[in-house]
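Single chain ahead, written as structure tokens, the form predicted alone.
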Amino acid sequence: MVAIIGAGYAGLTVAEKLLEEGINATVYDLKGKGGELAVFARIEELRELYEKFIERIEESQVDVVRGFVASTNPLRIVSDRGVEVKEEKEVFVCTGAVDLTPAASEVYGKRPAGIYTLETAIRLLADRRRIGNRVLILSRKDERIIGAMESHLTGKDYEVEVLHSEEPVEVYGNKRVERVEIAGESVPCDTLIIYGGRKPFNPRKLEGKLAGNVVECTYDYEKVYRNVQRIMF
């Protein structure tokens, strides 16, 4: 028996390719299937960026156990059904990835409202929230997601301007953002975007072979797909 945590592009990718070669494959996922495509599906502009990935994730058939996996050794699992351990001969951890915090990403100054990580933009877009009106996307690197989502915006009706910058930010506004500065230059804004780059997804340090966005950090699917196939290949 294998274990697979993370029901994402990954996650499903390594279970069919081992059902495919006859191995008996259990994924665990806390939310079910699909993780972030599943968001980035919602929206149009992200949807067409990441079709073939996307669509990969909706036509699997790999069937999903919900559950929050504690640990894994031995793999114990926490579900409707309540605990469950069990004894499985390999672990493949599939979490994907997490966006830098904005202090991370050397956003200082005041924390008011408006401030997000594009992750968290995307999912609030996704369940069409509006997230302000005039919007400021700041990315430490060049990845084809931060087109997509000023396409995004645009046509949602924001005024948006991107900035490409690895320079320390400083924030200013009482109860929203009003402005920043970087580089001794102030953009006004209400509406604060900020990519800094990501990191693992993995709070609880699971022990098993790591795959996918765990590994790579990227909104770059071709990075994810790449990963993969080098794993499981």
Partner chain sequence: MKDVIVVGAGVTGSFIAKELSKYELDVAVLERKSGPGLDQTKGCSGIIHPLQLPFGSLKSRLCLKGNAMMDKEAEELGFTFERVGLILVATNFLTFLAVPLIQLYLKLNGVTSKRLSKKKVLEMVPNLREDIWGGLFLPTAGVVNPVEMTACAVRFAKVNGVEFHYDCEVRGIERREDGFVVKTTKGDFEAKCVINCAGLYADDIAKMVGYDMEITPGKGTHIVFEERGFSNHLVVAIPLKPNKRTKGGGALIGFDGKPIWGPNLIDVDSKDDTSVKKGEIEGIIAKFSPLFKRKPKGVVAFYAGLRSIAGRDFVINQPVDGFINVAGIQSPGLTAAPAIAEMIIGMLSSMFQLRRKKRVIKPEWKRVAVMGDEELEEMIKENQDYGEIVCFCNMVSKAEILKALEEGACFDAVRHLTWAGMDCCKCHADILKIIEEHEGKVKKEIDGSEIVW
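If the structure you just shared is the form predicted alone, then what does the corresponding form predicted together with its partner chain look like?
What comes next is one chain alone, with no partners or other molecules.
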């Protein structure tokens, strides 16, 4: 049997391709179908940017088994049903990417409320949470999602400033971010969204064939798409 871990863009595409070949794989995901694209779909500006990928996951007929895969050898699945243990011949790890932490993105200074990685900010905004008022988006890598987020926040009455810079940054503020200093300049803000790049998200060190964003580590789904094509086709 074949197991696919992660029901994001890569996991679903791999599952469909295998099905075409007559191989029935089981897809596991803690949160059901769609991965982070399902989150992006709930923010208009991101939905537009990722339209073609989001449509693919929404059209996907693949069934997803809800559960957290704790290890691969053997496969241990933890869910509200309990703990299942299985032997699988082949495993595809499609667990995606995660943003670098603020420290790994060279954010120094204090750690008051109001510092979010891009990913955390997106997940909160998708659920209609308010995360501040005066936002600085600091991006160490230019990706199109930054512009889309800027429009989204502006549309939601946030005051937004975007900085593309690789300089280290220092946060000031007591209970809440009050300002940041970067390259000798002081930028007043109550919220810092930091994007310092991404890395593979595979904390349980699951073993198997790695596919999709766990390899590419990007917000650019064209790259994720190409990676899956290369592996599967």
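These numbers come from a predicted model, not from an experiment. For clarity, a rigid core is taken as the largest C-alpha set superposing within 1.5 Å between two forms. Positions refer to the first chain, counted from 1.
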* Compare the position of the CA of G155 between the two forms after a rigid core fit and state whether the shift reaches 2 Å. => no
* To do: Would you tell me if A103 moves between the two forms by 2 Å or more at its C-alpha, with the rigid core held superposed?
  => no
* Asked: If we fit on the core, is the Cα of T120 displaced 2 Å or more between the two forms?
  -> no
